[in-house]
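We begin with a single chain expressed as structure tokens, specifically the form predicted alone.
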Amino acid sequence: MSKFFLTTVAFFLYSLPLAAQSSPVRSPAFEQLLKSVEHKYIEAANIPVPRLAKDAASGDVKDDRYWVSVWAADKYERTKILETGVDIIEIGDNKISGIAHKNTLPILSEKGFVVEDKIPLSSYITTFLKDFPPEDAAYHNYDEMIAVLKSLAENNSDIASLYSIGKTVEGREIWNLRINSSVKGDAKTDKPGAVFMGEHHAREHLSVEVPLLFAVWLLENRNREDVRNYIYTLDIHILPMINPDGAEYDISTGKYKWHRKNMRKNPDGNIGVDLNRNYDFRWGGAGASHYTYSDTYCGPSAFSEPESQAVKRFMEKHRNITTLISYHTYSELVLYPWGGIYEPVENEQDRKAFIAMAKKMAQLTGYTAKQSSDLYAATGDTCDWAYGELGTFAFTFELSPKGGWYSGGFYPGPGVIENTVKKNIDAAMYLMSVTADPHSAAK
């Protein structure tokens, strides 16, 4: 069964009451599929997902990483832990939890950090066959994402176009669905622009669903007054999968791999660069890992990777873009610059706008708004670069779950998709309402 139909059905009940001003025509074939597909969606969403059940078959997979808990008193210590190569995923009152390569463990000890616990990551990886596991079939892999985007562009060709902003290390296209009533493809426009992008990090599959399904919702509701106004006055770009190589690798061999990076083959044999540490803004500084085996390896140089280069070229060509959301998982946060330094944004007018927008979007989603470096300092990320170099009001959204390990973490199952996307539709609509004048958010 096509996931495009499943996507449409999942949002049919949500979009219908919001689209009272238009009466979309639904073919008999769609009506016939409605009950069947909706049943499959609900059935999948209700499957219990024992994410942490130990997999006896996982011993045959070589993985030198551990899930670790390390004592850390504050954001300054958390930054130092990042620099050892730990990928911090969860933050408690006095400690962090995350992923560390075996080579990182002695470095932590040398730096005086206490590792409270460590669990071989390979002991807790879910088994499935060559794609998302059956219980996660609602998620879109790369080809399925492309099919949805192509269908949206073809069925809304008067206002939507689909094109690639560049290729990945392994030669996959990075697709952008552009919604604009006056230009198509990569043509320039003076309309204020908004960007919604997902999956810089391979294992964060929910970050694909949010922008992808937002695109479905927008075009299904294109005749609603406020949506129509944005379509005709703004330049909307939706790039659901910045790291398709890593995303496909994460679901390719029978087990979720907890893979974060792209698929760059480093000279020493280690795989990948963290694309969200590879942007050229304070690159390689605080919080950066220069160890190739680390999940947060920042690369040999800024913009060393074709994926981050593609985003750079895209953003630099479209200087009309004023707002951006980069979706990640997880923790339910709305984060704003700076992420690479502890100091706040220097420009008072910009800072007030960032805070006002973040608070409003946090209110709409139920998330928590904060400056990125309140967690820890991490240089070279997308949003610091977009704001620091281009003046774009850029936000990082950490999606569901709020807790992690025992709530599914990066693999929370299909039951979270609908609620997460609904909440983030409201936030995205709000962002578009201030895209023409971001400073208006603070007035």
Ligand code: 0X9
The other form holds:
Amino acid sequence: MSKFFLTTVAFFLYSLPLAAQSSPVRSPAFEQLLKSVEHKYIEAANIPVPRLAKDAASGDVKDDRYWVSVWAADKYERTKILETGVDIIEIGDNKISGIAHKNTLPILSEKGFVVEDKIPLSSYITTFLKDFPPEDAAYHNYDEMIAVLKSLAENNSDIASLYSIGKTVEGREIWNLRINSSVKGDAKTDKPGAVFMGEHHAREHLSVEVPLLFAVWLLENRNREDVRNYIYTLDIHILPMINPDGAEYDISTGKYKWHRKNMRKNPDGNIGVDLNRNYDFRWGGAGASHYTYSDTYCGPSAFSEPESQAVKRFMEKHRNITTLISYHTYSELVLYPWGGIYEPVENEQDRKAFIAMAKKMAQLTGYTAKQSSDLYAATGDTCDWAYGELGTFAFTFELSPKGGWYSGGFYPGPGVIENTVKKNIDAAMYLMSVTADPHSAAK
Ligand code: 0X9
Ligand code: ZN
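Okay, that one was the form predicted alone. Can I see the form predicted together with the ligand too?
Below is the whole assembly, all chains and molecules, this chain first.
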């Protein structure tokens, strides 16, 4: 997206009189940004490329994975399917759809699961030229995200700072835009903290846009009474891209690769560890795969990956953090722990607070609130670890679309950005309203 967006923002900022430039109010840029998204969307409508249709030209893409549909009666069967190495993506009444490596297919049959349908993923990988395909240029790649974060930090240097919480397996920095009126960078504070992070999973590009544009919106509206109150009383952390290596890889050839994991080169040559199975909480148990070729490979050990280690270090240092959202796509859900076991959170006060917060945020977004393991049990995710180890009220959001295939699945196009961002701003603002006292949510 950068050229249009950055030119617009730069033009806007530099066309202001000097006195106004030192003023913190820059609200039009958010709307301009959304307008640019809309503009790109209209442009995109004229590009005659089928979004997820079979594309003969891309038959040369080497990918050993299949899009499969498998009969599954309930969450227990779904967990078992997950453990064969299938990455479950859509859940219907009696079956699931998801991604399975070719080695997973015989395991599914051995375990007695019926594969109703399988289509080579390579036949669904659309062909484009470079970077995000032109019709998705509104999405931010890594450099474009950094440019936005930098400009936010520079233009709001009294209350915002940008620093890296660590490097990825390929050496990219994992950036955190911190909004705090008292401290900068990695310094500690006693103010209650809220964290918004995106893109644990590479192909879930919309999960970058939500925290990134939330940061833009917050700083442009910094003088609104409620926003100002949060900025001055809370410690706000926005980390839009936890897995930049994977995100860049997914768009690197101009053909979406449907990549999920990080870019760890496993000893057997298979690429990637699923960062949302790599956290050290019931690690490697239910719903995690130990096959390196699987999309849900949990890694050789808990916190084996620099990306999850960076999040661990960051969270452990800032024990003032009480609330967290980890954005993912897709299905339109607000998920709360536990995810690794079917039992509910044991502590009654916490459980009630989790449910109350999830319901409220579901109402604000139009999403559905659920305990994570109602989908399937999966161990080693961010939120179970954050709550289980640190007591953080941590939620997984599955953003749009709701249904998958015909709405574009992981690649729903720029048309969903504006609406998704706007309703998620409401949910994020609500979360900040209870960050000082999360239990108050249930009162
Ligand atoms: O499976 C995941 O990591 C998340 N879904 S996604 O399609 N974005 O990959 C859901 C995590 C929810 N947590 C558990 N069920 N444990
Ligand atoms: Zn995800």
